[in-house]
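As a starting point, one isolated chain is supplied in structure tokens, in the form predicted alone.
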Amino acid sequence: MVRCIRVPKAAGEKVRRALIDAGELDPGHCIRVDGDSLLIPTTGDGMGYPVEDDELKAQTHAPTDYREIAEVPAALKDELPSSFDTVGDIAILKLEEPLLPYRHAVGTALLRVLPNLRAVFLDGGVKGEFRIRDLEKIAGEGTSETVHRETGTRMLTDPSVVYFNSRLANERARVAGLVCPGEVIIDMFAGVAPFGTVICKHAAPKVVYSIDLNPACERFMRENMRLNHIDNLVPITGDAVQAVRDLPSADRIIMNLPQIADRFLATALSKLKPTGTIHMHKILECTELPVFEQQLKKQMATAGYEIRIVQVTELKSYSPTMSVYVFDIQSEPLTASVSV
């Protein structure tokens, strides 16, 4: 039997809210309709309504936030991250130092609230020139190799072996929407070719050359071609600066190397058709954006290129004061008035 109060239906919602505010609503049992009354389970004195016992059904509460059930000390609850990356059927999250001893409990909590997940990995940061993640499995089964689904595509990846950023889905869709039929596209730092995969699936380019320095990427690129029935993507393993020399001029060049992409902009401009566009990613302090744009124009003028920055879009936050931006850049004929 469960302690409850009998309340007229018309007053039911008002009383329920009052019980919640007072901390006297029993969340473990359901409210029951009895004629013109509601029987509301309570832990209090009834708020002036008749108190009685009744066989109310148990309330099953399925948590949707892993932080509710993660078995960590109460003092550390606020340290639990509110966001994490999902790649295919795995989750990747970062934890502050005090939470590391409880990482397995955190991973288990994530699996409980997200049944589509197979495994959870702790992110130890990006390492090496190949931009791969240092991952430790903290819950679940299997490896970090997974098939990620995005805008009607399937992409095999493994963030511990090759570069992949699931948070760029909107940018990949945006670029694909800009591609005109018959374009020649170069992706200079392609990873497993998610840009090329989405573009080939949803646009009609003549060819996408997907280049990456990491030799492990080519297997994933070729598998993604097979999974998505693509035959106009060309995987290339090697240094992008060297590889582009042997490629035809491009209508569109993608530069997703946000730490240092601007160092290679002159190389990209050398392979860009006069009417082409470059999509260059860059991590910047938010306050430095206007200065960076001016410096970039001067640097390219020194290299012999006058550029026009058509659009700058903030893709995602990188830190409390920094963001990842994408610069849509076009080349213009160099004029004598350019100041360097």
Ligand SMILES: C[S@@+](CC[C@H](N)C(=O)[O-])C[C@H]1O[C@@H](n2cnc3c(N)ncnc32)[C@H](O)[C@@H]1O
Given for the second form:
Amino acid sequence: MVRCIRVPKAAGEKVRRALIDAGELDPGHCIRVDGDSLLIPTTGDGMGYPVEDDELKAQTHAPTDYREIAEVPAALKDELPSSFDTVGDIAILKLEEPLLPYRHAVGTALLRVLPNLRAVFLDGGVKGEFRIRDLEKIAGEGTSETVHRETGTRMLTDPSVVYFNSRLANERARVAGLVCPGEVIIDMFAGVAPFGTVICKHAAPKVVYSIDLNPACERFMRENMRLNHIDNLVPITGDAVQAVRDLPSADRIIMNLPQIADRFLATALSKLKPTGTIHMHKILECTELPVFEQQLKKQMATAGYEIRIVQVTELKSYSPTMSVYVFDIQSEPLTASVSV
Ligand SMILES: C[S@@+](CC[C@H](N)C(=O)[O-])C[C@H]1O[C@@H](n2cnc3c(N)ncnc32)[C@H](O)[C@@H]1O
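Since the one above is the form predicted alone, can you give the form predicted in complex with this ligand too?
Let us now look at the entire complex, which starts with that chain.
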């Protein structure tokens, strides 16, 4: 038998909504029509309507969109996010201010429709030079440490301790596809080494030096080497500018620090073999692209490098008018001016 309240049909929708707002609707059972009344399954004390037991049918429709079952006020339904990130078995989502009091209901709804999820975290944004996320658990169990699967690899990460972006899977696979056997690669801003892990797993580089300033990254890098049976990745904790000084010249350099990577380009060029390629990430206004390219070439010429931008790819949008781009850059010997 199922606990329910008897409500006049005319008041049915209003009461159903009030039960949702109060978190007292039992979503596991169907509402039944009985003459002029509705029997609405509830977990509460009835909201002033008579409470009784009835053989209400179990809800068999399995919703696939968490927004269908999220117990939030009707007026806020449209503000529920239509997308969110998943990393391993956790989901990370942003909520608008009015939905914050209902964050646990939102998290619970996500767990109900996505049984592979273990926990849901509210995203408070990325902060500081380590680019780590401010996360609050709103449903589920355990911490935000998780194993993420990507392109045939498994990567331990924890977005509250180290930077991780599951949306760069295509870019990591693209770069891995460009790597020739025996390449020396430097990843200047490596995080938990997702680029290095995918490259070592799917290409045959001689070595990938994976540098990160955040001391927490090294444990994850080493664990990812173990998880993926990799022995040609070298984790380095420290500042990229200092660390590259002691490294050999590279065939390929990855620069995923999209706010300010261009400030490190001259350092990267100083370590690039003549035939090498740099993959530099950069956030830009879409309209700024041509000006940025010209300025970058000028700045590098002043630093003593002639560069060729061989390809620009938009990786993801960053705001309504800005995107993250990756610039594939090669260096050319400076053409000496000849005076006659
Ligand atoms: C946007 S994240 C990229 C992480 C990784 N490439 C990925 O795809 O997940 C940038 C990383 O650069 C690191 N970082 C910031 N400044 C640095 C510096 N001067 N030298 C080395 N690493 C730095 C941060 O700790 C962060 O992990």
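C-alpha atoms forming the largest set that superposes within 1.5 Å between two forms make up the rigid core. Residue numbers count along the first chain shown, from 1. It should be emphasised that the depicted structure is a prediction, and the values quoted were computed from it without experimental measurement.
Q: Could you check, with the core superposed, whether the Cα atom of Thr42 shifts 2 Å or more between the two forms?
A: Thr42: C-alpha displaced by 2 Å or more between the two forms.
Q: Establish whether a shift of 2 Å or more occurs at the C-alpha of Glu314 between the two forms, with the two forms superposed on the rigid core.
A: Moves: no, less than 2 Å.
Q: Taking the rigid core as reference, does the Cα of Gly304 move 2 Å or more between the two forms?
A: No, shifts by less than 2 Å.
Q: Looking at Asp26, what is the CA displacement between the two forms after core superposition, in angstrom?
A: Residue shift at the C-alpha: 20.1 Å.
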